[in-house]
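Heads up, the chain below is alone and in the form predicted alone; it's given as structure tokens.
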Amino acid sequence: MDSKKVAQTIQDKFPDLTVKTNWSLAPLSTFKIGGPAQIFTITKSSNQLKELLVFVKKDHPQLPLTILGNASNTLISDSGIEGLVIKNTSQNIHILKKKPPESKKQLIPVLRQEKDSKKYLDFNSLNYDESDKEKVFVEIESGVPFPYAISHLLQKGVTGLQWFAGIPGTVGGATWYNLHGGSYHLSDFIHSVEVLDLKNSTVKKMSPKDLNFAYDYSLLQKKPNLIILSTTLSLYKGNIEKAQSTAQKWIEQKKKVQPIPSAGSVFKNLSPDLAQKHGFESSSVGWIIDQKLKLKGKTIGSAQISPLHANFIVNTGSAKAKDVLSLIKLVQKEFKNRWNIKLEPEIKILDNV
């Protein structure tokens, strides 16, 4: 593939976009790790993203596509990403005047349990119920940064997202992963998700039931042809001061135990049943890596299992993706050898070169 030629066709079709080749992705990643994008551009609205994707699938159907939000839960390969990489950005948030039809949600058990709330995160002390408050429905484009969505909505008198404060991703990525924050999953609040189907270039809305949400999971992870354009959330006209205070306290807690530059929690926590089966006092993988494997602080290259929280790997300066992967494989091997547990990564590894 002549990447410069393909990039030029995209640039000619979309003069408002800036299209680059061999563009470094490491500065865009919260890990500060990764090679270049073969072709790179930034879209600034869901409509612009949709039009670009429809054009690319029609004129360059074999071109690999990767969509990045804030690259906050990803590890980008040292060799970079082949094809077109689109950084999806937006600031479009719409508080709906008309209440949409109800959609059924299934609450998901929270697996984020910490053995030592003083040392790690204290979920229970900040919990409170807003279900008795008036509902507000909000449509948020997929490229909107989650911190911006939280602060913008609080300014508009809308609460419900304070549990996700301090998480740097976008609404699209949060929906795709089914983001968890405190004792909540984003699916607890999702009313519907608007997606573009790349197979036929049609747009449709999907309900929570369609998306089969689970812990760190949505059906979208198995359907790469479905691209999130926006998510409609069912939120509240709650106590703004209390929500703002809760958001700030979450951020303060996280700063103490969640180091940067990193990509957030590396591994999914165990189910309570599995933890109990093996006699663990906690289902927190960070606690097990720390207390059972004694790997907290372990370093390979410039990648380190964080001394603050062992379910985080940090870039101490010039880490490569291969260093992070080596630590991931080391932990997985220890879990497999000692307890026959297949430990699942929570971060997404981008490597299609």
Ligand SMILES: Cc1cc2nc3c(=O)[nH]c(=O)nc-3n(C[C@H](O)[C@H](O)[C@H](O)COP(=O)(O)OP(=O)(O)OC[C@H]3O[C@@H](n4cnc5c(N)ncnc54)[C@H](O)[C@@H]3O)c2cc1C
Second form
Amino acid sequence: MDSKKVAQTIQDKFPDLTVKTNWSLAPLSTFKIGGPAQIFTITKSSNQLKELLVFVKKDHPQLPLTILGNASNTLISDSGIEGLVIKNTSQNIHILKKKPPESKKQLIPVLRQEKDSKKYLDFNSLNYDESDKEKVFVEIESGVPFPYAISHLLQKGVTGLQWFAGIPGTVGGATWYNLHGGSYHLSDFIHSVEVLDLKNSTVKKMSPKDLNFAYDYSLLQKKPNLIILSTTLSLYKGNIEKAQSTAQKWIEQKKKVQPIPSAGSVFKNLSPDLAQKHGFESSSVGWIIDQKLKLKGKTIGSAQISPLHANFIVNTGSAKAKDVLSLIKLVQKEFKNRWNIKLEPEIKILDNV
Ligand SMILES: Cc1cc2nc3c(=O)[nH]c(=O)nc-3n(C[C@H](O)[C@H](O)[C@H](O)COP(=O)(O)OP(=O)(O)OC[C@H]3O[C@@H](n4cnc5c(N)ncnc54)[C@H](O)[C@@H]3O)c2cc1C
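Next block: the form predicted in complex with this ligand, after the form predicted alone:
Okay, now the whole complex, with that chain kicking things off.
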């Protein structure tokens, strides 16, 4: 593929976009790690994202496509990403005037009981219930940064997202992963998700039931042909001051124990049953890496298992993706050898070159 020629056809079709080739992705990821995108552009609304994807699918059907939100749960390979990488940004949030038809949700058990709330996060002391409050339905475009969505909605009198304060992703990434904060998953609030199906370029709405949400999981992870355009959430007309102060406390707590540059928790936590089977006092993988494996501070190249939170790997300077991967493999090997546990990464490793 002549990437310059392909980039030019995209540029000609979409003069409002800036299309680059061989564009460094490291500065765009919260890890500050990764090689270049072969072709790169930034979309500014879901409509622009949709039109671009429909065009590319028609004119360059073989071109590999990658959608990035804030690349805050992503490890980009040192050799970069082949094809077109789109950074999806937007600020569009619509508070719906009419209540959409009800959709059924299933609640997911929380797998993040931290053993030592002084070292990690103290969920329980901040938790409260808003389910008796009047509901408000809000449609948020997938490229909206979560911190912006929270503060914008609080200003408009809408609460419910305070548990997710201090998380640097976009609404698209949060839906794809089923974001978790405190005792909540984003799916607890999801009414529907609007997706573009790249197979036939149609837009459809999917319900939480269609999307099989679970801890760190949605069906979207198995369906790369489905691109999230927007997510409609069922939120509350709750107590704004209380929600604001909760969000602030979350941010303060997270800053103390969640170091950057990083990509959040590297591994999924264990199920309570598995933790109990092995006699662990906590299902938190951070706690096990810290207390049982004593691997806090372990460094390979410039990648380090954080001395603050053992489920975080930090880039202490010029870390490469291969350094992070070596640390991931080391921890996985320890879990396998000592307890025969297959530890699953929570971060998405992007390495299609
Ligand atoms: C300091 C720090 C703290 C964090 N704390 C938490 C936390 O408390 N809880 C938590 O759950 N996570 C946490 N995270 C991880 C991360 O912020 C979230 O998982 C976030 O939802 C990822 O969103 P993103 O936009 O950055 O996704 P990205 O990393 O950009 O993308 C992740 C995956 O989603 C796909 N994707 C993104 N947008 C779309 C779209 N529109 N359509 C289809 N696919 C898409 C991408 O292709 C990729 O495969 C933390 C991260 C950091 C750095």
